[in-house]
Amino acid sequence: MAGHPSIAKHPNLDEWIEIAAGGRIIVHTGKVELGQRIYTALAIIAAEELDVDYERIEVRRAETGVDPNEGMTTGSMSMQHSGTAIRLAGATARRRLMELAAERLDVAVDSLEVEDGLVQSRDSNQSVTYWDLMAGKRFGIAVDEAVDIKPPEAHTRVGRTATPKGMAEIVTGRMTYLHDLAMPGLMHARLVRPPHYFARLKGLDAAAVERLSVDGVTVVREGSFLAVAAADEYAAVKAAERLKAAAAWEEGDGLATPELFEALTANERLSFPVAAGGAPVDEAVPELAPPPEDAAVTLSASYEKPYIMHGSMGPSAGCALAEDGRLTVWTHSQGIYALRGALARALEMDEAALHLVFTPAAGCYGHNGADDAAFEAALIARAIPGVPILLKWTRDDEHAWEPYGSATVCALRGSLDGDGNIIDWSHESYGDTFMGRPVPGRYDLPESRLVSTHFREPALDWPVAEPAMGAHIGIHRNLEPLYAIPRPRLVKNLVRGLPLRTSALRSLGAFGNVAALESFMDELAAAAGIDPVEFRLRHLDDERARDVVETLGARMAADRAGAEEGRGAGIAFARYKNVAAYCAVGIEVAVTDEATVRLHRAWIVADAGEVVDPGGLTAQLEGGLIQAASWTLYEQVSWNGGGITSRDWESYPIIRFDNIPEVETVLMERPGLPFLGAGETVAGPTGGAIANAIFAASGLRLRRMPFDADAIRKAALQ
């Protein structure tokens, strides 16, 4: 049985590599490009193994039925999945091409050399190209997982700078995004939303609908699902406003408005101990015992994080065409095969009648509104068959209707012996699900994860999350520390009855867990009177972990981090999911007289295994740091009984250019080692490092995000 998951599902070489006309090589992948430069990395890998110029490689945008089903583009797994698959496929293809060339030229395989797809024999000086050899034919063989791949010392492309795929189109404005699609007869659609999740349409002014029809606007209504479509986009925008004024809603009890962090620890919940290796077990949670008798110091602290948004800079969109019993959907979903399955169930169609095409749009790194917009476009398209429907969410739609990253509480207790060693540890995490994607096979009703299935008639019930029990997923991602701590007590709490819709957001529970864990490590280090770097090193026995922490400490010391008056520096560390990339982060801040946090400098040291595209990896790490800094300092969703109130960038502030630190990123050199997913590894350490830097600068321990002016003033008064 094949060992690699992507190859196991798609063993045929032709599913991955295509020697195409015009001197091109097409790489097929099930992963999608969200700005993380995965297409660039895959092109570099393919060019390396095939010995062709990088510019010859085209990476196909994923389509169902055309490209491999590699699940979701999530979890920082693209390099392990698609990167490794393309490396094996490329090496298998090269070996087969050499065999074909040897037959064609009647020479020994070991006499052949390749340069940019031109195969030459040292013995006869004859040559043939890959394109001559294939001439439109297929390989017709399986990917060999035991094939010899290039050794690192032979690499000429991996680890080198490359122009990112698609960058020329982006910077010159030639890139076509989902929002830009233009097709004959296309109609533009807009939604008319209820006030909140539980409101229902009780009336619609028929005269207003008739007037819209006279103006060439089509109104689509299915139960409480309400939309308009028009040939002119501005007409659709204005029509949605008119229809909103014509709609009356039954609001019921509205959204629940509990004190959020009290509800997180007081509500009904499902609780599970988390075993070594990071997976929960279906057993009774052990009681929190008294601290050990030989404990010299025992500390307890709770760290709180509110609901946060994906905050996509462009709102979600979807395009659909219903024609002859088939449905084509253009979407920026992170999982087109999973979405196809959910759409088929929701629309009661055969999966074979749906064709999904990934089309670039605003990236988000998580489950934002993309899947919902695709479904809504499909609903409208089925009501207006034969016409392409392009639905664009508004900013209000995006802020109020995307699934959020769950609010969390992390409750920690730790004890030190007289030498400053951790001898006791408890960490309980409380939160709602991070696993709300519409994925068939994961849930009984995956379609219920699509928001508008709750407004059609008959409306689906809102789903009740089941606990995710795999290692390091959901609430308990990175709950287990990488530090050598004897018998840690680790508990996952899936809390019921919380008010807002939640799902996957970059790093899932790891952001809150690592930020809390690393803040607590600093509190313990301070209690022990030990330098924060040294305190972490004495509890790390993983040499690669020690390398990144030591390197960070040395860089920050050389740069005199926190030495300037009024500034403070903090550090934090994690290995994402305890199996992916290692990352240590340092942050230097100042707390202003206005009680705001100014980010001055940041340092990132990461070990992601072999580095294929150093520019792309650096961009991912630095972008992740900025995003996590925004979560830490600014972001929180607000609501009342009438619905979400943080519906724009004023009511939901994010970090701005005037508070972006100067960042230095160090990538550890690990040629030949396996790829380690890195896109999400920086988030948690950033949150922890900022909290620790604020303490170093001001003496204030902040434990409830966001660390904004209100939080700082409140801490100063305590």
The other form holds:
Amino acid sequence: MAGHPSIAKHPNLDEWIEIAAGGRIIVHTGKVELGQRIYTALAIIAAEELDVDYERIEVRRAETGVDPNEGMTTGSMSMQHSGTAIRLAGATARRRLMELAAERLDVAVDSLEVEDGLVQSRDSNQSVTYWDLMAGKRFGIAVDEAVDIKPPEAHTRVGRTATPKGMAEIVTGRMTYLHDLAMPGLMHARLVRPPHYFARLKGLDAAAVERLSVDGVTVVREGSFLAVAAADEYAAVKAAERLKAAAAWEEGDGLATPELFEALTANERLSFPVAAGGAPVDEAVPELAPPPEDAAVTLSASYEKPYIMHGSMGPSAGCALAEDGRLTVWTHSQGIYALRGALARALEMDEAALHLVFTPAAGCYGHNGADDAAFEAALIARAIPGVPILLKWTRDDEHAWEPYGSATVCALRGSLDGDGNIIDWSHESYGDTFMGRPVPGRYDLPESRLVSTHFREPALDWPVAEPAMGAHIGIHRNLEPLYAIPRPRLVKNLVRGLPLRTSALRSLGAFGNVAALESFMDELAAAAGIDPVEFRLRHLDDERARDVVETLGARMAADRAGAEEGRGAGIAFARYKNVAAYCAVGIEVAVTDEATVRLHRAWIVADAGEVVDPGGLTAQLEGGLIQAASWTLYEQVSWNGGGITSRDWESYPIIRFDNIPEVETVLMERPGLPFLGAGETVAGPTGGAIANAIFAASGLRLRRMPFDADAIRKAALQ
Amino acid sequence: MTAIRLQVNGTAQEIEADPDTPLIFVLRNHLGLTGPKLGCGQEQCGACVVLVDGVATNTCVRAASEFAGAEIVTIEGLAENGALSPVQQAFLAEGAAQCGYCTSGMIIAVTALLRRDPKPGAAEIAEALHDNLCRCGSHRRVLAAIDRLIEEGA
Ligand code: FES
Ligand code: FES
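Could you switch over to the form predicted in complex with the partner chain, since the one displayed so far is the form predicted on its own?
All chains and molecules follow, beginning with the one already shown.
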């Protein structure tokens, strides 16, 4: 555990744990709560190491300058980062508290016992609490990375479901989201967006603007950036409509409307071979050679996925207050320190004059409009100094302006020998970037990742993405199969000239890559006449991987998955990024007479290392499965030259209660093993398992998402 | 500006507002009841749902003035004498929320459904919750909470 990244940056124990008044313990984390129950898991870990009741632990919402900078809350890394850091901090704090107690009670440290923060000595009848010992003082020592942490067999809290932090507030409506902030003098703001990315404001009816100001509305204009603010929220809503009617736009060429999947493979692109370990290398891509001579079977197939949305239930929002040269921003960004840097650049302010406070919003599942809205709130706030500005995007803003998950094409070819072993494999993945976050240090102009920098004056150019070259990043996440395949040919293609704005969406490229390669595994298994579970096991050496696949197979067999007339079951497997959680998914479906896919049952088997909060982990896995099922069956962003046409929940349908499968989740018990993040692991296997289940149920092999009635009918005609 | 009289969570309220103001803004901004959420403003997602005379009703489009004389109950008004309502308890017990943004609307919709039909079947449940969207995928837990309530006969 040496060299923990969060501890290296924030070595002081006081940066992590505070023994606070009122019998509370405050835990600081740089990670943010997005509905993934990270605060619950961190509180359990802290309670365990400190030997206090879980209820005493409060996890603070991160704030710049106050809480640790742990980078982004992304990539299912929070448990490795913050979970491990807080475990070490908790153990260091406990050891220190024992030393203080021994001194105070004048007994030996090893005579001490703790229960819920009450320290007692077996050698005397005296006791003292953590709060007496600290009495508002700070620890003043460093977190010891070599501290003894509790052995798993001594755990009484880790591994047991706790009532999630915030759940009582949620069910009573008392949870404060960013959208709910109230401050004296606060003004509500709304934007007036251009029709699309490339439109420019060419005229604004001055008389209409004047009438708005007479009505007490402030109009903010910077170039083509337009917003309104009013004390009353509904007045702002109506003012935005009036301002919209008063604005004329120069639309230029509009959005490009190529045949999407053709453009993905035909456009100019940067191509890199991906080496063992999952990182691209800056070398020429090897030609696809003819299949090996001893190949008994060779198959080729392409799998296509359209642009999909984060589709947060709460449109993005930002709140900002500009006062005395300083700017405070309340934001639901996944990276408040990175956003602070980008805002400082965009606003030409000193970072030290910016204070960002994380405030929760609806689940985001990646890079949605949070950062953009924070910047826009700041622009408005600077125009109306001294007044807190609460900007809310509308549903239309959110649908049309969030950065989508890229459309992708995965082209696979594979060969089997006469015994059904894979002897040759090629997988080329084509897509736009998943790396669109405004992160200083990652790009030259991080602020150009904030939408409104393209509309204010001087307008920045839309960024051209650099290829990400790390292992399992972006387009090539989970491009490398975990299966034992000799020298697979793996190619990442960062495609240029695609029409829509894209960035990180839950699991990045892994969803498309895993869904494709797991569909292809089934196609190969069928060609060889081998059972899909057996076929995967043949190609898996990793014991933990074998375990989840075998367990899934056994469960589904016991539950007679797919046995009922008209139903079919499929499976898929992946280890997220080939280093995080293992996950095997089974799905049972029927294809209805209306050519829709009905999800009947689902099974998830996951090995996420040591499990801290089984309830939270299960909820993450189930939720991820339902969301990925929605992507797979229903979703695609549509547009035309005039802009995005998926602008509400009618034009961009998502899954509803009428198609929620029963889900059985099995968590492998791995006490003492490192935490493996799990929030994203289930997405790819879900897509693959649905495709495979549809094939089992109907004989139709679908390769272009979404698998809606159109797709089923088309496939049936072929 | 006109005076709008409303009966909210058992209390008579009088608010000065533009008579067209959708009920959601009055609840959230004038009365400080921020449990109902603005999700779409188009009667498509169910985040803003409250009980109106016992019926789950969207509040993001219809003017507050149209609700005069009706009994409005928001999520904040479900608890009685400080005790969570059975539906709230079931959601809590099942962990039937992730980010929680849709949850207020879900709890209200389930409350209305079970008052109407204490033993709904799967089809009735799907129908009643058809316009309650959730992006986190909390559906399975919400269904578990409903099962628990049906079993308890609450
Ligand atoms: S906010 Fe009213 S239904 Fe969506
Ligand atoms: S719990 Fe997040 S939208 Fe439903």
